[in-house]
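The data below hold one chain only, encoded as structure tokens and taken in the form predicted alone.
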Amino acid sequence: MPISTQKMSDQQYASLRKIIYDRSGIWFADSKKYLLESRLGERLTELEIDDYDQYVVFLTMGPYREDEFQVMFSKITINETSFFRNQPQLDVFEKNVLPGLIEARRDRKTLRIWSAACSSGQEPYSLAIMVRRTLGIRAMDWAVEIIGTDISDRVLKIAKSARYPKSAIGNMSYDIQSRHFDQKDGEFEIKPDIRNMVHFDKVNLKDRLATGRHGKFDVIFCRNVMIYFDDNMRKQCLETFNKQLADDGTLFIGHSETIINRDQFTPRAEPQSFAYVKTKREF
């Protein structure tokens, strides 16, 4: 099927960037004109459409606008992620943040992680081998509860799956795959215990309601999505996670992100964590 060859106007162009910003917060600068054109011709071409116009209308006033903003978002987001991601800073979260929360919390037993824009699962999956593995004998004392959220119906639905092609394991030790994977069809699974401790529900980071439904957490891993975002989406997001993070808790972001709002956040004294504790406030 030939791509569409219709050129985008300037003026559809700020309709379409304008539905993403509100929809999700996600902001597209005015040299990225080509990069919506590339990759949204396919869809009129799939749907049949002459123009941008009528795919604004489509996208808008459609009975299946909810659906379409879906397909469009899955077009123009890239969701590169991978099993254990960034190592350098998932050793100081495993090493560590885990130890300190797991003696602040050894009377309760409780923990709980927030990975933010989850994708299809390899962070928060990560996130709760290592714990399990920190833990060891006395996991099965402990309620540990990691909460996956994405705006992205496609990738959540792969995440509950727990499935993955081996492509994906790639980088892992033998250990870790026999351990914390079954072969199941050519693919791997995640067993019971670690997919136990994972559970997944779609939050527009956007939505100041739904960023909140989930209570407080210990850490909150948001990484590589901010830079997505202007700066009052930023500021927001930045808030939502001074809410919700407890008072020991810690943030990690993505190694291109920073933080703007450092009356809220405060580095952890640690190289190549990308790392922030709550900034104490003096009174």
Ligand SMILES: C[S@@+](CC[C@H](N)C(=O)[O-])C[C@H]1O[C@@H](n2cnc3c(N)ncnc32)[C@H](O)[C@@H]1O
Given for the second form:
Amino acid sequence: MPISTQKMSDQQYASLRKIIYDRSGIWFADSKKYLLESRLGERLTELEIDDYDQYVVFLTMGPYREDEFQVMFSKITINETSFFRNQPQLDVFEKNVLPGLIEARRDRKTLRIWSAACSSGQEPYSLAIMVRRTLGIRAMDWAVEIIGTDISDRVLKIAKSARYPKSAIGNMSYDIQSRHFDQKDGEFEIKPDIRNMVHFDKVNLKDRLATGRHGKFDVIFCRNVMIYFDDNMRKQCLETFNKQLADDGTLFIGHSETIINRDQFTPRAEPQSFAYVKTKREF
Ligand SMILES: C[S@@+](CC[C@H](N)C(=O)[O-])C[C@H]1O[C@@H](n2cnc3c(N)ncnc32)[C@H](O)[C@@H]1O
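Moving from the form predicted alone, what structure would you give for the form predicted in complex with the named molecule?
Whole complex next, starting from this chain.
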């Protein structure tokens, strides 16, 4: 199918990027017009729509606007992720944060972790594997809850299925592969003990109500999504994380991301990365 060569006017670009921003916090800079044009040109062709004005109407007023937002969103966002992504940072979590938390929670034996913008689930499942091996035999006495959230229905479906192609598990040791995955119909499925530790929910980080509904967490991971947000949205996310973290909680962000709410988090230098400790309760 030939891709629509329909040009996007500056006005149309302004309308579309506002819709995207208002819904998700993702900000397309002036220089990114060509990107939106190339990604959405394909969509215009699929829908047999002639121009972007019609598409804006379809997206905002059409009977399938909710579904269309999801389709459009999957075309314009990057869902790249992998198991054990950024190992040095995960080593900090496993070796320098988790043992202290387990000690601090030894009486109540609960641990709650939020993987925000988790894409297809590799991040929360990796965290579950690390928690499981750190707790060892104690795991049976502990209530561990890892919540993976994302805005996209498409990636959440994969996450909930807990099934991945061989290409997704290739970077893990044979030991991890055999201990935590079952081979089924040519795919690799996370074993129930790890799977049962992880739950998924659709949460848009822009939605203040939704981001509060899972309660408090001991650790929050939010990696490689805030780079796509503008400063207002980043600030909003960090306020949310401050609010949802336990007082001794820790935040991990992507290695190319920075904390702009400096009064709410104290950076702690760790090997090859930073962990951010909550510093202020209310804001
Ligand atoms: C590059 S992936 C990061 C996945 C994982 N955290 C990692 O670092 O490997 C970014 C994810 O952010 C999600 N996302 C984008 N905007 C969002 C929003 N407003 N609320 C929740 N998730 C969002 C996308 O759907 C995508 O799955």
